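The form predicted on its own is given below as one chain in structure tokens.
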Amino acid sequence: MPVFKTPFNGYSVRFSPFYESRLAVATAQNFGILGNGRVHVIDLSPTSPIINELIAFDTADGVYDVAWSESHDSVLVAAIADGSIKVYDTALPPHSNPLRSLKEHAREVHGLDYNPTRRDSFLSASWDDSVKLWTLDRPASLRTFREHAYCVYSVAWNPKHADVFASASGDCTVRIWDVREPGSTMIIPGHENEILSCDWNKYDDCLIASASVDKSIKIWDVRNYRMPVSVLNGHGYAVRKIKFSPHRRNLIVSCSYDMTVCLWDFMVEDALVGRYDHHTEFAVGVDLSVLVDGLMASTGWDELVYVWQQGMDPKAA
């Protein structure tokens, strides 16, 4: 299966919603603590197990996340450690990029999510405890959401309701928001430890998952969130990122500081259906292709990006 070596430590990987062979990778030098960053845009070869770099963008600070535009096939946004969001266009040469730099957050930007239904706006999550709403045609954010009491690590738009999103925070809560409302509409005190990631189910817009430092993943029904629908235990350390499958209702993928990527069916008793131990350092980025059923990607602090088909060995040549 294809492997791509990055000069810096991998932080996030995202499949393009337009091209089935294209991905973006966020990386940061020195494990993101201090130093430069780079965004890689890479293409899978249809005929060989080689990943080609289409273009790369260098930054003065680490890059913690990337998100593809849902309306422009060559545009992506990057979350930067200096508190900025950089907008890039892969159709333009590196010296014409970034198109712009959006700087409002007071601390590191850690998570991004582009609105998949409205397609004109995106969210940023920051260690300054806030979430901001942006559109590419405006230099300032449309709105700032401040309720969390600690770093916000992750944001996710609801796949069906264009105004609804969720945020996951180090204050041990997931909050549900509606951009038309003045404050959060729901607070889920999901875990005893920091919550690092959240995602909505792509087939049931009432189901949301949370992943925590407590090593667990929990599935919640927002209509009755006193008890989780399911609790997925199996990781040995903090669960860093989770993603629901765009193709199968009950499937969710996770990656962890235990260096593994896990695949779960949250509706069955033996929920763990696959464990991949190809990384040799913290596995911190994972994604599932919207365009190709079962195609997965992961990245980690071992400076490697793996792309593979579910059920296959990521390390197999």
Given for the second form:
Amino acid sequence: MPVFKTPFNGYSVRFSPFYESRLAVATAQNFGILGNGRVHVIDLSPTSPIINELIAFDTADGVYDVAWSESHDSVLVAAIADGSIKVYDTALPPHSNPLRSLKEHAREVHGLDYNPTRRDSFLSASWDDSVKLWTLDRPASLRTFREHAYCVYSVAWNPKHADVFASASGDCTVRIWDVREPGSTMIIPGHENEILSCDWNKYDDCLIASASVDKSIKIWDVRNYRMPVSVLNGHGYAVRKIKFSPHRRNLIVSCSYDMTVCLWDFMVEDALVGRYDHHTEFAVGVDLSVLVDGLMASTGWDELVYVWQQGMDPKAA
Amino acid sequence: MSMRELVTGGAACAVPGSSSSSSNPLGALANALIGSSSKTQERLREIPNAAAPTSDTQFYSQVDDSVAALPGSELDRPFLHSNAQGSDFIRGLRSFDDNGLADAWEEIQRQPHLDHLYDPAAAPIQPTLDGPPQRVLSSFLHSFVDSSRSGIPLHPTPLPLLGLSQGDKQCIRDRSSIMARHFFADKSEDFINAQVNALLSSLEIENDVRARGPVPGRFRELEDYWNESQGILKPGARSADGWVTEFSQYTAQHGDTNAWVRSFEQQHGASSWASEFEQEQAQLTSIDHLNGGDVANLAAIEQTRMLAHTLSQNDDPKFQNSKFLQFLSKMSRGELIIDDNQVKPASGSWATEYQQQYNGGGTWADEFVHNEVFRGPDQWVNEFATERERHEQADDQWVNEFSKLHVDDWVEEFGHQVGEGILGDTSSDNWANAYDEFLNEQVAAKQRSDASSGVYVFSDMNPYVGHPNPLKEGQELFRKGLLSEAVLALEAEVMKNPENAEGWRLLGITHAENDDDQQAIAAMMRAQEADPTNLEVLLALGVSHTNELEQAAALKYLYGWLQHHPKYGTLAPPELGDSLYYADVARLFNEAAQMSPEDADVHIVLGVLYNLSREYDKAIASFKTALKLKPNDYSLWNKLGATQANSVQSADAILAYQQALDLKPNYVRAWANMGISYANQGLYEQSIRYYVRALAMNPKADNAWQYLRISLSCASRNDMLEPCDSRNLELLQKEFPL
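What about the form predicted in complex with its partner chain, after the form predicted on its own?
Zooming out: every chain and molecule, the one shown earlier first.
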């Protein structure tokens, strides 16, 4: 299965919603603590196991996340540790990029999510405790959502309701928001420790998952969030990122500081479906392809990006 | 063709003649809408009948239509079965859906946009008044990474002097604080704090309150712990000395160690000795922060070892091999820049600094840095035990107790620090004394390395040695702007007359203008030794330390300037000199400015002071006032420029630098600063030309080489990185003429 080596430590990987063989990778030097960053756009080859780099963009600070535009196949946004969000067009040469630098967050931007239904806007989550709503054509954010009491690590749009999103924060809560509302609609005090990631189920718009430093993943129904629908235990360290499958309702993928990527079926008792042990440092980025059923990608601080078919060995050549 | 067709990719979208993205009309549209760089603007004009990008409102409303028409956006569909608890939420959603999207997002549509938006990603190099911008570490790391691949030898940069900028330090402090809470999920808050403190103090980063502490609210008792541990920060007697004294006293009183151990145990219990030591260590770290590090990083190193130890206890072999954990531990040992076993000058490592300053001294610092010398902990304990047995009878007990304490790390550390010297001795007195000495030496070393003053390094092969009047020659060369030559002549002068303050002063100024701050400060320190009341020297030192963000030192010299000034000396109460506070000094200088508003120097010092407090607007005003009185002072124009650049007015800064260069065309520092300002505006190509010009005048300006490299990368001129690394000025000048 294809492997791509990045010069810096991997932070995030995302499949393009337009091309089944294309991915974007966010990387940061020195584990994102100090130094530069780079966004790689890479292409899988249909015939060979080699991954080609289409283009790369350098930044003066680490890149913590990337998100593809849902409206333009060549545009992507990157979350930079200096608090800015940079907009890149892969169709333009590096010196014409970035198209724009949106600087409002006072601290590191850690998570991005592009609105999949409206397709014209995206959200950013920052360590300045706020979430901001942006469109590409405006220099300033449209809205700022300030309620979290600590770093916000991740945001996720609801796949059905174009105005609803969730945010996961180090204040141990997940908050559900409606962009038309001034404040959050719902607060889920989901874990006893920091929450690093959240995602909506792609088939049931009331189901949301949260992943925490407490090593667990919890699935919640927003109509009844006193008790989680399911608790997935099995990671040995903090769970860094989670993602619901776009193809199977009950499938969720996670990656962790225990260096593994795990697949779960949250509806069955033995929830752990698969464990992938291919990374040799913290696994911090994972994604599932919308266009190809079962195609997975992960990245980690071992400076490697793996792309593989579910059920296969990521390291098998 | 309407915008809508463009968005939906109608047949008319083929964009003839648009080269880079012709295959992609959506991309072209995005560029047209998004970009306002000249390139994308041009492309927009090529699109036939394309509406001007001002028609955003129209574009937006149409997008709304198309979004609403998208399959799958089931906006009117209510949630499934709602039950009691979430019903409010669902109701809210539904009511919004009733209103429709148009209302919901109208906020978006009201806002104007698309004017002068393009904001290039400038590498945020921080120019300073006269000093080296502080981002060198980052590019040094970059070079280091490159060098491991390209095989180009790394030029060690005197990083301890350049140091990490406040911003970098804050990055490291904040990010490591936040990330540590993710890595060490199972550990207690104080453990995490200890780890972070260890990391930070090794890098000489103050872990002040600005760092993100524990999660608020949720861990009240841990917050209390945190505050408590911060409370130790109060200045006071160095606790370590107290501990050593206590130890010595006991030994002196009781003669044999066994008695001491017994009485100590009676008082504290067997294991409390170790914990007390740990507490002392913790206090040491805290005091270290407060006093700007007058006690060395003993505790930090100890704690880092604890970290390494804890992590190594994880039996997963993957963890054992984790490069990240190795990185952490290297970083916390101050060996961020390390090449296998060979220690390179790393930032913030006092040991390295010490080593640099006292090269080949064969001192404890060497031993300390080169771990090879130190003997394993067990060996130390064993040896200690055998020694004791040989001399006294009743010592077994003590040794047994000691080995029961499970403080292997501590033992190791102690053995490590004390080195071999003490192992030959047998009495506890000596042991304690050696520990005491070790601390004192560390304090002294720390003080020496704390000031960013190196030892002045003379050039080899100086043709001006033996010159009949090198001072005059040097002054002449300086006037002509031949700075590198002037340096040689002035060095010849101060070698001949080491007490010549004017020689040292001019040498310092020459180095500063030649963009070499390390040498500038070293020379100025010598000038001040020779003539402690020279006003120009005091001012120059004040400026240099401001550049280095060393507030205390800067205040000391600026206050000294006031004190020794014939006119304002009366303003300065001598007792103030002992404890200088920024507000006091600023107040005195404001008084001085009121006393004689026509004295440009006072306004200059005020400008420097405001830089120190980052009140850039006030600083700019002060420098402008001074410039009205002294319009021909080129260094003053440079100061104004640097201040404007610091307050993000890079365009104004360029005008100021231009003034400086008009007055003094060979002012290397102004050329380099000009480059920085262009780089900060994203005009990398332009910045490269200025760096190259500066380097053509002084190829020894290491900082400028670093900036040049960054700009070349940012301008995607990777083809010129090799000439930059090999310092091929000829080629660079040909490629980037100014």
